[in-house]
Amino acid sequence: MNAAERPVKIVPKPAQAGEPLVVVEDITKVFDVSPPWLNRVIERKPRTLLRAVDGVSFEIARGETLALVGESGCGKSTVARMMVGLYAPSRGRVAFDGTDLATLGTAAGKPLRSKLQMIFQDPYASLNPRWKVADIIAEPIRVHRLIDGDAAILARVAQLLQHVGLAPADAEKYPHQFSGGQRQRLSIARALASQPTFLVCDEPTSALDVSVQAQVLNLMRDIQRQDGLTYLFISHNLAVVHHVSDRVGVMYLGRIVELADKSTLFSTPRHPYTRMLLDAIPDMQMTGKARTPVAGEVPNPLNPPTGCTFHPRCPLANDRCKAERPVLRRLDDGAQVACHAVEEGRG
């Protein structure tokens, strides 16, 4: 193997103080869920619009996982695939190492796309059943042109098969060969094959069992501090939110109601609908503290209520939380909330 055709490990720039890899700048995500047409002209009906992310703003660090979580359907898939390009923003902007990621479909944001990559919910639907493991984790390779020769991108699969706790041989295997857990080291082999720096993992372990799910979160803390990767963590399970965030924001209906570091979010939160969720844990130590389930249902997104979203569910809304919506404030402790009740000390 000679110079050209070694595979060659590319180490994400340093970080430099103050300097965010990923900002998002007040994104919305907008939808149109009409009828056809011609429904729409014999019933009468304006379009339906869905707005599935309304308003979203925060920044990651180098090195740093963030995560999201919320109740189904608040829009933390949304916001996941629009930060690797597969759904543009209906307003708003997405940067990623300073550079507007609406530029990803043009020859300037070519270099962006092998930098990003995304680990998907369900390593069953992810992976083409009709390919073999060594040609479904060569493909980025190939696509990016990272190694020249059939011999070194091979050696390069077998080597990142064994980063993921896997064998050389099976490479050669199909993805039904696999468990569950198994196939989703197979996902992330082949996320880190174009060497990214930027990872967005999109419920990564919600399909696995609870011991798989350990090893898979290890797995990935351990590949995060090998190469200097950062995270978006998509999940609405709290306890692996704790295991293997930095910081954690907290979604509702399309928007971010709290973003803390996660020791802060953890032993105080302010929202009410965080306290919530942090309450619906299972207790498992026995403590006897009084416990508060989720009450209420998410209201229809098609038809949000007015002021805070929330406020149908929250045991602190009053007047102003029906009228009002809130801003994201920041605190003195550096947290992030939006709440009229924190604002006003009722919390």
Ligand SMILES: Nc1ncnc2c1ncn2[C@@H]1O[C@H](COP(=O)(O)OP(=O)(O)O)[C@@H](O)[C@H]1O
Contents of the next structure:
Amino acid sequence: MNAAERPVKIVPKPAQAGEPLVVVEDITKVFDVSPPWLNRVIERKPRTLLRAVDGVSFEIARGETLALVGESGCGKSTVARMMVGLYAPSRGRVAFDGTDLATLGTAAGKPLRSKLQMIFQDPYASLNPRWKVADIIAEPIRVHRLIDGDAAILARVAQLLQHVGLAPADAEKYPHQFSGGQRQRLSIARALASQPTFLVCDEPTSALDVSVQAQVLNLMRDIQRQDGLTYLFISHNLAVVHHVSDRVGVMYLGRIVELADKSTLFSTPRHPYTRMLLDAIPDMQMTGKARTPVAGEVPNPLNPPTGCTFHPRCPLANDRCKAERPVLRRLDDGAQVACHAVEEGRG
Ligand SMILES: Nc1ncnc2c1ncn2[C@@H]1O[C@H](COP(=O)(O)OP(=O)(O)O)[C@@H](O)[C@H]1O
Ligand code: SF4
Ligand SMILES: [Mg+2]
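Starting from the form predicted alone, produce the coordinates for the form predicted in complex with the ligand.
To see the whole picture, the full complex is given below, headed by that same chain.
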């Protein structure tokens, strides 16, 4: 056989250590929340569009944890869903290991499906209450045909249960027989069953007692180290974010307003909203600093303020802020901030 006749072997591109695993470019999600068509015609009302996420970009390096933080309604879960292909972006794109997530539903995207997994706030969302734990955890193994034979699958289920701090005998139980923290361990085991490389964790501990939260967060961190996982970790709670993240993006009304290394963000918060959130959390260093509640309310996303959408709550707002929307700018230490006051060096 000469060289021309030899079948061409397609070798997957080797992962480059320096290349980010996840690249998000300018994603936007617009929901049509219009009343039914007939009502609109009768009342002569236009369509109502809600911009839940508006031009968000970031990258996540292999093995890194990027956290997204912000008050309820700022678009965190919508970003999370776009990251695993549950929502298609209205604009922009998400690439995973060099492949566009828009291909997820096609043959080209098939290898990706087992690699991206999501953990939700409410473990019941991913745990079928009528199924035994063994079947719940085995399902992704069967769907992706990762292991053949019932005995081998059961052995893998037992291994996964131990990996998340549960007992192999728990495989015979049903979800309702577990506590909230244990159920979240089960959903982690289920997510790990498909051998993912990227986990999107959407408020995974927000429904748990504080003492249990720390245990589950430590477990997630240990698993990340052992399995070399990459995380997008979403929380409204900066104290939780401090515990788990390498970098932090602060979201406000669908946009990232500050993105920085964890140490930079917590030691030198620049954006007035980041500072407001930091002042509101119980003092982590226990210096006795008073806690200041977050002032004001999140505006209605159907009718966002002009210019900088934070201006009605911002102590540094001026006329420019009301008219001109600030864009993310990179500072000397690598932090990115979208704020006119920071750019102008005031405040
Ligand atoms: N499926 C949907 N249809 C219409 N509006 C939605 C939908 N999902 C979220 N929203 C709206 O988008 C905004 C962002 O929501 P979400 O991403 O859930 O924020 P977060 O997770 O930060 O609380 C909110 O105003 C919410 O009401
Ligand atoms: S741009 Fe203006 S209103 Fe917005 S955060 Fe900065 S100072 Fe405040
Ligand atoms: Mg949410």
